[in-house]
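Starting off, we have a lone chain in the form predicted alone, written out as structure tokens.
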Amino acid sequence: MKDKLIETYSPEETFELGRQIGQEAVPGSVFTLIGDLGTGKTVFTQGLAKGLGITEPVNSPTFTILQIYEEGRCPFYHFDVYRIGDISEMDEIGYEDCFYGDGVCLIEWADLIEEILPEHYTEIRISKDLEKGFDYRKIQIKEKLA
């Protein structure tokens, strides 16, 4: 995937954009989801989810930090990461077999946790413009190679 830069003006808009993503996605992809509170990463994270052919309901991981979906096409890893104290705690989940394992990763919030990313992920950032309308999001899409 190339580099882009996306607006969406719905969040259905933002939802397609992730089905959209889910569908390409292979086993071993890992996908960083940055943005502030309220800027719609659950609804593009639920959107990958359905790409990948999951039909169960997806909700942000907040208190869990890492959710497991298995009944798609592949192994799907969500966390979110907004509550790790110390970086330690990434062990005790066991990130290393969801970040290399065979399934698609989703990070929330991966910026807290930067130094322990792959050397090879998509970011993808979520921000707002009020002045463009309420659901608007622009979406930058970034692929990093450490």
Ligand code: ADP
Given for the second form:
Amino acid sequence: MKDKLIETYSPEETFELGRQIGQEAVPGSVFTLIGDLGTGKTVFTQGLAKGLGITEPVNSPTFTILQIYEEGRCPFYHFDVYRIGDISEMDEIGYEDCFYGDGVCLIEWADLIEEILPEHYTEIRISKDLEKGFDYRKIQIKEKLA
Ligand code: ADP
Ligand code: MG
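Given the form predicted alone, corresponding form predicted in complex with the named molecule:
Time for the whole complex; same chain goes first.
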């Protein structure tokens, strides 16, 4: 994917962006999502899941770091590492099978586990700019290569 800057003005637009990216995502891709609480990481994730063909509801897993969806055209590994205490919790979950497997991974709050991110991933940063309205979001997409 090319590096991009997208501006959205509603949750629906952010969902739609996620859906398009999910539709084009190839198995083995890793997406990282970075942004403050309430910026729309989960809204984007729900769109991406839809794009993969998942119809069951996708939410932020509150007490589990990883939620796996098998319903789409490839496995979808949804991580939300907001509450991670120690990086060793990722080993316990068996994250490597997800990062280096044949599904699509998405990691909310990926900046908290930077040291174990794979060599290549797509970073998505979401931020607000209240001067542009309460529902405005700036979404920066960047290919990262070690
Ligand atoms: P996060 O997962 O980053 O904590 P959520 O996706 O759970 O955030 O929540 C984002 C909130 O912001 C939702 O209530 C959503 O309706 C609202 N919102 C308003 N404008 C937008 C927008 N342009 N894109 C995404 N969400 C938006
Ligand atoms: Mg969330």
